[in-house]
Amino acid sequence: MFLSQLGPDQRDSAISQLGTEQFDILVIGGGVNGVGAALDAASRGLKVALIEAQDIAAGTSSRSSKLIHGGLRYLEQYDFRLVREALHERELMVSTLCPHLVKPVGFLFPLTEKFKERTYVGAGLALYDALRGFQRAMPWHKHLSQKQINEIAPSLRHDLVTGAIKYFDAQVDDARHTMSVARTAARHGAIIATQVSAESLIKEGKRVVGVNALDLESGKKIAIKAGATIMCAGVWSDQLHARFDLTPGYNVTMSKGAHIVVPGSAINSDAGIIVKTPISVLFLIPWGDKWIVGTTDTPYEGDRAEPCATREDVQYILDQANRVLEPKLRADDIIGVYAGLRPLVANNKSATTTKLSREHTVDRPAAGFVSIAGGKYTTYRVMAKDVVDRAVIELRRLTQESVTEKLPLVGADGYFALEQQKERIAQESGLDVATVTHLLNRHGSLISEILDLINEEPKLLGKLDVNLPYIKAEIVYAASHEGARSVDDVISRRTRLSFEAVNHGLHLADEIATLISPILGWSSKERKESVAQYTELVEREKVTLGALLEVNS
């Protein structure tokens, strides 16, 4: 009945519908919580619209540690309910909801003391495994000797590490997952439009009955009417509450999480590594042929739109990783740096961010208006259910219950069967098996739409860059099916070239613009402007980081 495709025609139609139709639910914000709420509401049979001022996952939801995990460190805070909830969500994603996107990954917890530490950490990991219940999508933890560790992870210091415990969590391309949730919401009838800003509330008396919005591309003003408005604005929550002249029951404190990306050769290990630090934990996460190392947890009060790592952030990451690594990571190993902002719910702004709860808060500051903030990426589906449960009360009629626990995302259907047919798909498509695997792990069963593009235009079979797995068809597909509206959208979120490619993928910007230009109907001037905007973004990040990135550019 509805299509999951997010493209130029779909956006034009969405803009028209926003101003002419009455919605049950309007969602403000296209991060994972926003698109999750849109999917939850739409799959209940409600008429739903979602607007996002930038791009899907433009903020925190594309800048995480790329982990779907229970939060091992929350056990130390005795937050068993949060850990159990997150582990349940992790199992659902790996086994049912999006197995093509969320993959198990093994982590080593290095031990430096033979008896007491092994007992303590082992008991914690046993509890971690037990809290996930009877579902078993991943293996149990296991104890490893020093000899085994030397074989699995030669980069761990032999003079310091006496053994390790291996346990499993999962990882995800967060921006791709968020976009897939958005496409699933569209598949169930949600009207989705990016580059649309919520400017003010429409009220009848004290009741919120919609939003006055602005299409940032055309400059057109749109009055969107809805029975209930849900705001999922993350780190922009305080700003929007003030814009709407609302007094919320919470404030959002921003905590910055910085990460560095290094080549696969910089760390010799067959598994990820987790290191306990004086204030938190540090993850060394395998990411294709690279490693993501992070994160920090520091208060932040700067630009929400472009959070940047500082030299101190990078030095902290290097120092903590190098406590257990030999040879040590060097600044000139770094090929990428990114930072995200956690929206932590706080009543007291002087609270230190590491002690603030990762749990979420649902608030109703006005009749017809509900907002949510806080939480973990992993539990987005639970958060979406909670905020929609509260919002539907505003509709003053009976509504259906949430069904997202048993609703796979687009691309999940048939994925396991396709995984077993990789060789045949490769043979029939002309792609190599490695590329088919890459496509299945990014698109799942929607790989058929990529192959259709290649059949129509065989030159799209070629790789964008010989050193990277992306093919040209994926770039076209980003604009035709995945809602990309700019070079930045493609480089930073539909792919991860911004931190995977040399020099932030700047050398690929022109070709990417050329590939998406016909889809987006750009003039030559518009194409050049999109390249220039991405170039300026990269230059700003380089300036902020200073000499550290200049060494690596």
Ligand SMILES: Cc1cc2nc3c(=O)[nH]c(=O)nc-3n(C[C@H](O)[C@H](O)[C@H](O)COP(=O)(O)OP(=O)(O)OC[C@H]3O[C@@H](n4cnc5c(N)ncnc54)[C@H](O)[C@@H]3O)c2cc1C
The other form holds:
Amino acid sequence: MFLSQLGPDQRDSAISQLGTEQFDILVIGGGVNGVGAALDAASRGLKVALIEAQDIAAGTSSRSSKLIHGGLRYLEQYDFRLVREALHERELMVSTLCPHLVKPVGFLFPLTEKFKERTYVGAGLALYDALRGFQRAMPWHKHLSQKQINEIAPSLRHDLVTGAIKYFDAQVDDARHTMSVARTAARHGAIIATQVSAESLIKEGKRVVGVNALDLESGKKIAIKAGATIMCAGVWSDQLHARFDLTPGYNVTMSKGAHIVVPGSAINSDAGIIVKTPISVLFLIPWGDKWIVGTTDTPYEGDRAEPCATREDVQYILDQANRVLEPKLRADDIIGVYAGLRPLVANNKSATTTKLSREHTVDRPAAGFVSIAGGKYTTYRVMAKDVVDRAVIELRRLTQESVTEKLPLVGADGYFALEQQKERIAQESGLDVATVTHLLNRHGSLISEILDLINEEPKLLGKLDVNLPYIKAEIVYAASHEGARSVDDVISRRTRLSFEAVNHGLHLADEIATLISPILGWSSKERKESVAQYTELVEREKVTLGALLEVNS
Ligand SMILES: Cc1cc2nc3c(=O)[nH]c(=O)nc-3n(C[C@H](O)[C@H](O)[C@H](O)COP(=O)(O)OP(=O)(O)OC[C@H]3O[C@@H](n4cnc5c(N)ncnc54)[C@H](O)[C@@H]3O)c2cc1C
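Now the other one: the form predicted together with the named molecule, given that the block above is the form predicted on its own.
The next block holds the full complex; its first chain is the one shown before.
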């Protein structure tokens, strides 16, 4: 029996195991594809290790639009296979694998003309609904008149919008989901260590037999031995192929996508909104009591670890959203901004990134070494299965089949029953029902571990900030159970304060550091350094964004 807990003790023992044990599979990269591969391989009964150079989901997997969707716009590219596959994954996540994390969300497709557009978009959405087959976790699309739209979405321009079609997709806190997949992999025996970077390959002849890694916290070198190494490095793939002196079958082009976050009051609508733009689509997505609006799609060649939105990105998003909104969004409505990099698999670097396929590629550039890149968040499980299927051939022995289609993530077990008992949980715990709902939607049945912390230390029941839903116990838990190693890990990924709170949550950094310090065994110097590191990160982002966000500081 293994534990899903990712705390400091677990990391210490992971570091020592990495250097002393022989693994079947070593995964490089703790984005959704890497942790998905670790879970897939561990649940086949293989001995698995995963190393991540930063934090779980620190790359693209915390910076997406957070939609679990079939990809409506791929229908226009006649990519029916991709849409059907993604809709199947959407259904699995909402109903079985992680219903506590992945929730249905309705979107309005506004129409600006009465007949032709309604027929065209309606046919597309009927096909979208039909492609999911007999699976029915989400309602069928619905045609709405102008009168209905005025009631549902008063913020849509009455002079322009003649009606709409409402359809359903799903949404997720991507970083939290990726961390939950990592914990589920640990639950099935995978050894997981963050802040460990793959530096070079260990070879026997031409065969890759492991990786020389560096523990970035201690500076210690670790030689990790594995029958097969799987690289899931997203936009770092080209860089690592070069570092490892491999000739890959594909290149990864980077495309930047930015989002803005505005308060709930800035857009008056009971459903999300999707708007066609000249290059793609723009989503206005409900996010708790806020809205996430994006995204952009521009070629990118800067720093992979810290992609920043620019003033131009933000202006583009405002301009596109304001084509259909009245009153219009203003720059001083913006609470937060974030940007991410799409890893787009390309054979020809000069291709324009918008037109590249979102499908994934599995490659085997050397014996014992397999890599994967591309795809989308929604289909991570399929990608993980595909890359592990290829990697196990390198083990040259019989192995088990993937079982992840039937394997709920930690926290999913019993979620639907707990959801019906939230009043009772609230009464017994002293929390209000809204907070219990918030905890169930973030932790599922692992809420019991949060409640245990509160029983031990009742003051952890308090809110971190009266305007935000997080309680102090969740901050402690982030370090004790969810692998957070820094203030940035907690603010940017275990919670989403970096874009949900004003001024990137800087005013909360000190208190967060004080809460996690005893868990991580920090000295007062280390505590201050972690706060300073987050402050510097925010300052760098603000410089790139110009003075735009200063109005909200
Ligand atoms: C703006 C935007 C919006 C998107 N929206 C959606 C959406 O709504 N729905 C959807 O389905 N998909 C969406 N996507 C796509 C989706 O987010 C990505 O396909 C997915 O997150 C990629 O995951 P990954 O694991 O391949 O890469 P990453 O998450 O980037 O993971 C790669 C990891 O490798 C690590 N790494 C790099 N070098 C090393 C090393 N030397 N040693 C160890 N580790 C290393 C990195 O630190 C990183 O954590 C979006 C993407 C973007 C950019």
